[in-house]
Structure formats: C-alpha cells, structure tokens
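Presented below, as structure tokens, is a lone chain in the form predicted on its own.
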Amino acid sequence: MPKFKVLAVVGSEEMRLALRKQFSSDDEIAMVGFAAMDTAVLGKIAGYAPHVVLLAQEEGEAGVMEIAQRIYQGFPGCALVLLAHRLDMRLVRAAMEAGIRQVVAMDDAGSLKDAVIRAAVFEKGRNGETGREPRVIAVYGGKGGAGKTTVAVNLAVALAQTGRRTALVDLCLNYGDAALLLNITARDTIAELVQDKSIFSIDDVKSFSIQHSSGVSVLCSPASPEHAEYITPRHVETLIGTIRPYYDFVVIDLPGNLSECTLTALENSDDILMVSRMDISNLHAAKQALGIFRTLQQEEKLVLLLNAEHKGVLKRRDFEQVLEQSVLQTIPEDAKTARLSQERGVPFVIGMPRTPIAQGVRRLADRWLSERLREGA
C-alpha cells in the first residue's frame, strides 16, 4: 500500500531526529523531507508534493499561521498538522482558521500518525492537483574507482534526452569530475554561486549554472579544491530545496567520504543510487556504507547498481546475500567505450548509444522514468 508523504517544518534538530526514529519503519507514513519554518517551504512543496505537511510550533515561533494559511490556499489537497507545546481553545481556533486540519501536542507522539492518516483522508476532498513529483538522485558510490561520475553523468544525458527537464549537481567539492566527462568548462561553479548569494533564487542558481547541448543543465563543484570550504550544509540543503519545484530530475553526484554536505545531500534526496564494483573491496565499502545508511534511517531510499559487470569470482548473487539488499541493476563492464568517453568528454550514451554500457544506462533511465525502481532488474 502506498504510503502517506509528510514534509516536517522543524527548525529543532532533536524533533528532527525525533521524527524520523519514530516513522522509520512505519507501514503508512514516510517521512520525504524537513524544512525551516519560513516561505523557503513552499518551494519544497511544489517539489516533495507530499501528502501533509507538519508543522512544529516551537518555543517563541512566531508566523505558523501565516504560513499555514499559505500553504492551504497554495496547495490544495496537501493536508496540515500542527504540533505545539500547549493546546487551548484560542490556538485551536486560530488553526481552523488557518486551514489545519490536525492539532496535536507535542508531548502526545502515541496520537500524531492518527492525526496525520485522519488530516490526509480528509483532505482528499479537497480539488486541486499537488504537481509533479521531481526525482533527487544522489549518486554514491564508497569505493573510488566504482565509475559513479561515469553514470552519474550519463544518467542526467539519458534524461534530459527524453525531454525531462534535468539538473546535474557535483557535490564532489574537492576533486569534481563532471564538468570534465562533459567537456565543459566553468568560470562559475558551486563556491562562486554560495559566496555571491546568502539566500539564492531559482534564477541565481541557473546564472551560475551551464546549459549543456544534451539539454542537462549543470552546476560544477569548486574549481580548486580549498574553495570546497565555502560550502556548508545549509546551502547543499537550499539549493536542493530551490532547484527541486523546476526540473523533472535532479542528479547529483557525491563523493565517497560521509562529510556533513554529502549526509544532507542524502537526506534531502529521493533516492540513493549506490554504485559499486564487483569486487572484494567494493563489497566491503558498500556493505560499511549501507551500514552508515541504516543507522540515518536512509536504506529505504537505497537501490544498488553493479557497474562493470563481469565473469569472477562474486556474482550478483553473493552481493545480495551479503548486504541483504536486491540489486536493482548490473552495467556491463566495457572499459574501452568507457575511457573513450571520458578522454573525448562526450557522454557515451550520445557518442556511442549502440554499446552495451550506454544501453545499460538507458535501461536505468528507463526505470526512474517508468517508477519501477524496487521492482528488481
């Protein structure tokens, strides 16, 4: 059965985690995303389109019902709950009026999933069309050397080819490669858009971006890697919240190291595309990987690719035992198209669509395209 969608506007970090320990496994409810309790929050909802949306009325918070009321007129059919520290008849009454559904108090999690379920029936009277559902794809791969760049690239190619308005995010800050596999070259990057915009539009984001000739539109990581500095976690998490509400796709490419950009690059994504070679070693740091994920309660976004398929001593199989987790699909292994593309900077699946590595990419394509991704290859 498919699950109900909330999008959390907390601002505490504790409720956060809160939050997600408590609908981690739950049946009926994901939890899609968090945001702050500012107008930020409607961007994130033309992008998450999620069913309802909670909002935490916390200490001294002052514009909930400013917001809320916003969120009811924008979005019809997206429902609202509200948890604050003390209920009485006149917040109540303010909450109707703001179009809340549900209020609960925070001191009564036992109460809020019914709270959430009854806001989000409810609000299925309600006409109105939610939107898209963009896809963030973060594409990880714990092993250097797995090829993720390489499909990360080729999957926003394959993309964008089919008419999808598609972005293409390096978050590799320190040692970024894709602008490199697309051959182009950026005199504005990640680190220049971060230094010229403490709070950056749509607009912003596109003017320091590249419009590549496959229609991928791509933001660069940092030109030198002592520029990654200016990056901080706070713009890795608005960026994906300014970029979402206009593409269709959304990849971003992440380096193998777990520093605080890449864990809220994967937090905010939709899915994690985890890549990994056939191999001992790839085995050993996808499995530690896919550890790191359960514990932040991210394995449910998590589909794993086995890039270069070959005959050897693991199969497909020994993966899936191993990290307990089906693989959603097997690349096979073709290192000449593969180097090639790289040193003409043309992706593969334009320069050399008939190979059977550029196929593959397409393959993969064709299952976000198509929704099927825990379906099994």
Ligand SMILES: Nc1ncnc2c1ncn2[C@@H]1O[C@H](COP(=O)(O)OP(=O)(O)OP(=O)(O)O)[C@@H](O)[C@H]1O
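Numbering follows the first chain given and starts at 1. Computed from a predicted structure; not experimentally measured. Only the largest set of C-alpha atoms that superpose within 1.5 Å between the two forms is called the rigid core. Compared with the form predicted in complex with the named molecule:
- With the core held fixed, Gly291 shows a CA shift below 2 Å between the two forms.
- When the rigid core is held fixed, the Cα atom of Val32 travels 2 angstroms or more between the two forms.
- With a cut-off of 2 Å and the rigid core superposed, Arg16 has a Cα displacement that reaches or exceeds the cut-off between the two forms.
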Second form
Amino acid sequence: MPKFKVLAVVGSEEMRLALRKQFSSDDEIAMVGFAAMDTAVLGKIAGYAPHVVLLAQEEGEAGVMEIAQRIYQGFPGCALVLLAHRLDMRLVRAAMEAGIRQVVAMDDAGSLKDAVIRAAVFEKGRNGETGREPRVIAVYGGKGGAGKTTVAVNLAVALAQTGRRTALVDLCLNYGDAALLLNITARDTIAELVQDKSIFSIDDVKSFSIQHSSGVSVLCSPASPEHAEYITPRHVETLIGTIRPYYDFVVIDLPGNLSECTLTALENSDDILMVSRMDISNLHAAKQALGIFRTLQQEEKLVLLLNAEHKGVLKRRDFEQVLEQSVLQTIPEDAKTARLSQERGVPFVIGMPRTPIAQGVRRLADRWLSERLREGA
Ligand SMILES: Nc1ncnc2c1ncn2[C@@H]1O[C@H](COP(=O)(O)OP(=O)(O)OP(=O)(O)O)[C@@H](O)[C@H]1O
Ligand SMILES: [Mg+2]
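Let me have the form predicted in complex with the named molecule next, following on from the form predicted on its own.
Then the entire complex follows, led off by the chain already shown.
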C-alpha cells in the first residue's frame, strides 16, 4: 500500500530528529521532508505534494495559523495537522478556522500517527481527487424577497461544513446583504478589488475576501450602492474564471434584476438555482425569467427551488405545470428561524441545525455533493 507522505514544518533540530525516528520504519507514513515556518514552505509543498503537512507550534510562533490558512486555501488535497504545546478550546477553534484537521499535543506522540492518517483520509473528501469538477452555482430569482440570499448563504455554509472548499460571492451590487447574515464587517469588497487591480489573481481575490468561521471565503458586495458602477461584466467574468479552479463550490448571490453583470454571472455559472416563493407573483416572475433563460440558451442549467413552502392555493405541481419544469426541492416556511438567524448573523444551518428549514438546505447541499440535481425530488 502506498504510504501517506508527510512534510513537517518544524524549526527545532531536536524535534526533527524525534519525528524522523518515530516514522523511520513506519509502514503507513513516510516523512518526506522538513521545512521552516516561512513563506518558502509553500514552494516546498508544491514540490513534495505531501498528503499531510505537520505544523509544529514553536515558542513565540505567531504566524502558524496564517501559514495554515494559506496552505489550506492553496493546496487542496493536502491535510493539516498541528502539534501544539498545550490544547485548549481557543487554540482548537482557531486551528479549525484555519483549516487544520487535527490538533495533537506535543507530549502525546503516541496519538500523532492516528491523527495524521485520519487527517489524510478526511482530506480526500474535500479535494479534486474525487474527480469532481468545480461547480459555480448562481442563486437567482426574479422576485425580491424570494429567499435568494438566505438560501445562498446557508447553502454555501452547508457545503463548507462538509469540508469542501467553498466561496460565496455577493453580486447583489447595490444592496447586497450576505455579509449581514454572516455577521461580517467587510473593509474590502468587490468594489475595492476592481478599483485596486485591472487584472486580478486568485491571491488578489483572496486578499479582498473574508474567511468566515464556517470555512466559506466571502467576497462581499460594495459597502455603498453607488460603488456598484465600478464593477463591469468583464470584471464578473474574470472573477468567476479566476476563482473557479480554486474551489469545489462557488455560490453566487444575485439580485432580481437582469443587469449586464447578473447576466454575465448566469452565463458563467454551471447551475442556476432559481428560488421562488409559492405565490402567484413569484410564479409570474419565474415564468418570465424562464423565457429569458430560454432565449439566452441557459435553460439547461436551471434547477427550481420553491422556498417558504406553506399550505396555500398554489401547489408544487401548479409550478411544474405552468413552468414546464420539475421542481428540485421545496424548503419549508419558517419565518421565526429565518429572522432569528438573520438578526444574530448566524446562518441557521450552523445555529439551528435541527430545524426543518436548516435540514431542507442541507438536503439541497447533499444534492450537489451527490450530483443528484436534475432528476426532481
Ligand atoms: N423559508 C423561509 N421561511 C420564512 N421566511 C423566509 C424563508 N426564507 C427566507 N425568509 C425570509 O424572507 C425574507 C427575504 O429573504 P432574502 O433576503 O433571503 O430574500 P432575497 O430573495 O435575497 O431578497 P432580495 O431580492 O431583497 O435580495 C427575509 O426576511 C428572510 O428571513
Ligand atoms: Mg438578497
């Protein structure tokens, strides 16, 4: 059986020796190299392509989480394990937020092998080794208040919770509110990104994004509506093309209008998740949007989600008949949970995971994970 390759980022000679000794004749783990805790470590990872990077938290070492985050974002397929002086909740939480899969105390060398193997095995689930292509999911709906942002934010978080690298891009350029639902205060947004750079790299996008504690990388909408005009369809196209290879899922929250930027986002997405409430004006808007998607030859990408399902006159089958399109799924109405989660800035898939509305979004995420998208429910 091939061994798991481990690169250890350890400064101390003593610890390097101890690790070498511990794994020198291990039949599952191969210690392929050592590096110091500096930016050169990224080059070494590219060279060795290890399954696991073992980071030792050394005395006075403040940058370990920052390096971890950069490895997590830049090297899918490479799992992170932290060797820490002392385990406490604050450290473990910071480690998880930086993408570290396992934390082991330095004086607990006996647990290290198990932690390394578990980290490597879990990591396989989040990277491209599964053979999956990245998916760009545009969340659209012609009607204001249909639940697009609620669905986009919770869907992105639910995907990230499974360990998939997930980005959320708020392209509601005038009045985007995804940041509010995540309790994020963004100094940098897409407006600053496009003002700062005419051509941007993944590092530029990441430096203008915010890493939410769930693991979702969030590029926020402009802080003020008048900044929306800085963003052109060209920017939107470049942005999607730039970030696509670096994530398993990119979720885009779109406004109801069909501006040039919205159309560009729709055209550059793999799936269009059309969110509609179950009333007559939403049905009317969905019918109109569908007509436009047909004209633009985007209909194939469409999946239909009925949000805030309740006992009313219009049923799921009415939507299917009028739209001539099967409904992928419904999400139940739960105004209280939706409102509370919005006010607290904690997506309900995190804060209230047992509610039917949260389970509905999780089921939706599962469809993307298992690619059961266009077969109806
Ligand atoms: N399943 C649901 N049950 C009850 N209320 C919901 C549900 N989904 C969303 N809501 C509520 O509906 C309102 C509108 O939701 P949201 O902001 O997500 O819609 P939107 O389509 O993004 O709106 P906009 O067009 O303004 O961007 C919010 O108050 C939200 O809490
Ligand atoms: Mg919205």
